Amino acid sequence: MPLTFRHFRNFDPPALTRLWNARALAPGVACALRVHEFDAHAWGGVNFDARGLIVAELDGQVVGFVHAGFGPDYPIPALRPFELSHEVGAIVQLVVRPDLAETNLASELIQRGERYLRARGARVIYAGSLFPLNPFYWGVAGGSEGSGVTTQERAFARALAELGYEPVSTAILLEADLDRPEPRDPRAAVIRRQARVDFVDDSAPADWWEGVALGDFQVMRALLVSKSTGAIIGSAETWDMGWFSRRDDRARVGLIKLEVVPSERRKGHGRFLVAEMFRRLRENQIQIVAAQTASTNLPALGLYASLGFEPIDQSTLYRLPAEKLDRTIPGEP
């Protein structure tokens, strides 16, 4: 029986979850997911369109799927809730059965994802999930934020290269082991006299897009506040990455949205803030902190290295060249 392709149906989640869990364990992917867990972050959101999830079947068995979708315009808080931009789309996720990884199945699925995006109005197509083109899978794939196609997703990356996609950016995925001794910071004593760190243990989402992605995870927000003026110097958040911890049974959170106001940068405030967060996390029995940043962001990489973070993987965001946008799928009109 030849391969057949169709859109998502309501009875697909168990088969798609089994296919997901059959993948090799990778640092940036949650494993051993239950159906309801995967459902919540893959196709359970209000922005899900069944036409954008294309399933491949062989002999009546689900053997692969591709998921394409859209993100919002920016800045998100200025938009109406659930308002998406259809000019730019993304091939967000692709999974094929391991024994079919060397076939052309991945390429065929990606091209069907492209066709869906074009039909909805996309004139620019990316591959890989990177904010704000992260409509699905944040919380189950891509590490702490979602950043593209990781080195472990070989079938996905190979198919993109065969189809002419070009890499446009690379992110480094990092982890810090909180069981190791804390690196000494000579500026910490001075900063501690000038500023305090306030924690919000169950912080509300910053906007509706973050609420869709992380609404069912506990988020902790930390604010570095000037003691003399009360002004916020910097901030950061962590979210519970418990599902990613199943591969090594070590409690894990993701560090996101680390920011220091421009006038206070390069003074040690970012390092101090994260170090204080580490102490709070250790008190809560967290063992691993995951983070990521662009490979070109040397200051951020230096900061993370000073805090004991080490690279564990990297991911790449791809873009389809404009001249290939309107190609047709072989064998179809």
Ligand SMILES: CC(C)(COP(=O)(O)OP(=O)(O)OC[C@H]1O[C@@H](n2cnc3c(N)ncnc32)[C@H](O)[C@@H]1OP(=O)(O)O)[C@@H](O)C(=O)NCCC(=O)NCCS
Second form
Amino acid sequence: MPLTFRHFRNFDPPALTRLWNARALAPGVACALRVHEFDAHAWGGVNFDARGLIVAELDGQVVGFVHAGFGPDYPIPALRPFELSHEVGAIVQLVVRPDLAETNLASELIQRGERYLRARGARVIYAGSLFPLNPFYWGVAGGSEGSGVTTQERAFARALAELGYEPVSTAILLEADLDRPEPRDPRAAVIRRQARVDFVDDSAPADWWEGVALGDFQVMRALLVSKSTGAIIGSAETWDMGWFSRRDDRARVGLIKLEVVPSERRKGHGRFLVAEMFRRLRENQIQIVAAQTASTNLPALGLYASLGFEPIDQSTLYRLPAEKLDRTIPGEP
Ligand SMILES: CC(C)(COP(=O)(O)OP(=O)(O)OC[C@H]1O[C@@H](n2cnc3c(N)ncnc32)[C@H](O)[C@@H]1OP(=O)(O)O)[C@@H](O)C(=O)NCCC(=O)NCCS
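Rather than the form predicted alone that you just supplied, could I have the structure of the form predicted together with the named molecule?
Below is the whole assembly, all chains and molecules, this chain first.
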């Protein structure tokens, strides 16, 4: 029986979840997910459009799916309206049954995802789910923040190359093991006299997009505050990556939104803030902190290295060249 393709239907989640869980274990992907977790997180959100999730079947069995979607309209409001920007779309996820990884199933699915994006108005198409093109899967794939296509997703990357997609940026995924003490910074004692770190547990999401992505998870915010002026010098957040920890049973959080105000950079503040967060996380029995940054962000990479983070994977964001945007797909009317 030949391969057939169709849109998502409400009875698909168990088969899609089985397919997802049959993937090889990879650092940037949550595993052993349950149907209701996917339902709540990826296939039931306010931004979910069943036409963007295309399922492949062979002999009546679901053997692959591609998920294409759009990011939020800017500026992102805190609450409604949940508007998407249809100019720029992304092929966000692709999963194929491992024994079909060497076939053309992946490229067939990607092309159907492209067709959906074009029909909804996309004039630019990316592949990978880097913020803000991370509808649906921030929280279940792509490490701490959603990212491009990781090195483990070989069928996805190979099909993108065959279809003419070009790499546009690379993110480095890193992890720090809190069971190992981080190197001490001699500047810490001075900073401690001048500034304090305030923690906000259960911090609210900044906007609806973040709410969709991280609303299911506990978020902790840390603020580095000047003791003399009360001014905020830097801030960062962590979210509970429990679903990613099922592969190794090590309690894990993701570090996001780390920023030091420009005038206070390169004075040890970023390192101090993260080291203080480590202290608090250890008290809460967290063992691993995951982070990621662009391969070109040398300050962030330097900061993470100084705290003992090590690279665990990398991911690439791809773009379809403009001249290929309107290509026709075999079998397309
Ligand atoms: C990344 C960032 C948080 C670093 O904060 P910071 O307070 O300036 O960093 P620190 O002074 O604590 O530096 C710690 C180490 O990081 C590295 N580092 C920091 N800034 C660097 C720079 N501009 N160039 C190279 N290395 C740098 C160094 O190894 C430094 O140790 P050293 O001062 O002993 O050489 C800050 O540059 C920033 O806010 N950048 C914009 C937002 C951002 O990129 N966030 C990361 C998102 S993933």
